[in-house]
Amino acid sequence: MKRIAVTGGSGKAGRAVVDDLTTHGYDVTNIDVAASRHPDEPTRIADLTDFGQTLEAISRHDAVIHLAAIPAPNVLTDAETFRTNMMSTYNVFSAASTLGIRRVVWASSETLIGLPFEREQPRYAPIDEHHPLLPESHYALSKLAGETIAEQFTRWTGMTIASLRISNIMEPDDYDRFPGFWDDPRRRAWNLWGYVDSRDVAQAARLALTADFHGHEAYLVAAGDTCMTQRSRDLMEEVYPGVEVRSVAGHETLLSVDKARSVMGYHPAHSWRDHVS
């Protein structure tokens, strides 16, 4: 499995994924509607909401990492966000099935678990993959639809699909903003103070290509810690005093990556604490 199609390879996560795969010896094609920032990384321009373009773009590859999407709520209208994300994800799964590609890794989202926690509180923390799915936006709803489609394609075809429920993606330059969060824990409580370095997203995507599982599985992908200086248990007691807090130590993440650790061998290697004194 050496030829990998990466959709959305020009984006924040995509750039890190393309770099990581290339470093590890994979032959990578970036498929996007926008050209890569790196002139030595050619981009195959394709609109993935069009099935024919999707089929042609990912042909002659061994696996697909599907990151292309409207990346958040309120970028486009609700209907266009849902249409774009749902159709592009369906087209990638369907094209992969048609072409006999057996492994797809794609960017689902932490938002499925109820983010932002305004209408309802989390049921418990650290949150894991068993937490109820409570999409609060049309963006999150598109990710829920994607996971449902993934479940059925794996049942129909026997292909393997990993849904990475990725936390709020950060690059090193973003960490300069973190001290602005610390005075008011409620400012970043919307996702239980979670984040993930783009390089760890890339690690997770690469590991999911060869991880030993079958069918469809979802994995939370987050940093190993929170974005805060306060202890994780103290944050929960201050902002969500009625929520059950299970085993958590120090500044440990409240978005559990235990499943990704045990199945894929994922170990978050990057923290804002290495950049901000």
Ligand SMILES: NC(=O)c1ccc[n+]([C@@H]2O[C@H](COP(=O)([O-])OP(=O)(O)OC[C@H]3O[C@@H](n4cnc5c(N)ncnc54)[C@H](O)[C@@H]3O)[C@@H](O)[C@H]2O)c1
The other form holds:
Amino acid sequence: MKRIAVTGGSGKAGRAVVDDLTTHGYDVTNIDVAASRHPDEPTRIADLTDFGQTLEAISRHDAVIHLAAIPAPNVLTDAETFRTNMMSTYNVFSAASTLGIRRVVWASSETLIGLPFEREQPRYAPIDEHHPLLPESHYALSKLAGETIAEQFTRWTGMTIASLRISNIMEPDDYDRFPGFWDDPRRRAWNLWGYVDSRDVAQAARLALTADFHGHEAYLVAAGDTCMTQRSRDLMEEVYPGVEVRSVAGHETLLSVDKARSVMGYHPAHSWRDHVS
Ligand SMILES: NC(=O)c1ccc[n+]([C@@H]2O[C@H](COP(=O)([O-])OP(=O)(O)OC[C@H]3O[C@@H](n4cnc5c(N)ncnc54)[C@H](O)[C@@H]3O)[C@@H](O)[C@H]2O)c1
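The structure above corresponds to the form predicted alone; please provide the structure of the form predicted in complex with the named molecule.
First the chain shown before, then all remaining chains and molecules of the complex.
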């Protein structure tokens, strides 16, 4: 498995994924509507909401990492966010199956678990892949629909699809903002104080290309810790009293990465603690 098509490679996660795969010896094509910032990294410009463009763009690759999307609610209108994310994800899965590409890794999202936990509280913490899926935005709904489509494509075709339920992505410069989170535990309670370094997103995406599993599987992808200085159990007791807190030590993440760790060998290597004194 050498030739990898990365959609959305000009974006935040995509830049890290392209760098990481290139460093690990893969032959990478960035497919995006926007050109890469790096002039020496050519971009295959394609709008993935169009099936023909998707089919041509991902042809002659061994696997696809699909990151292209409208990456959050309230960037575009709800309907345009849903249409873009839904059609691009369907087109990537369908084109991959038509071309005989056997493995697709794609960016789902932590949001489908119920963020920002205003209508309903988390059922328990640390949250894992068994937690009920409770999308609260049209963006999160597009990710849930993507996972549903992934489930059916793997059943129809025997291809393997990894849905990475990625937490809030941070680049090293973003860590300067973290001290501003600490005085009020409610400020970042919307995703149980989670985050993930873009380089760890890249690690998870690369590992998912070759990890030993079949069919469709979802994996939470988060940092190993929270963004806070308070202990994880104390944060839960203060903001979500009454919610069951299972095994969690110190500042450990409340978005469990145990499944990604045990199936794919994912070990988050980056923390804000290495950047903020
Ligand atoms: N940023 C986060 O905190 C976060 C958290 C969880 C999941 N995700 C998911 O991770 C993925 C990457 O997010 P990001 O933060 O790097 O976003 P980003 O906006 O930085 O990058 C997304 C890229 O997709 C491209 N794109 C959008 N529509 C396209 C289309 N129709 N055809 C081709 N390319 C198109 C954009 O030009 C952009 O370069 C997305 O799927 C997002 O939903 C992001």
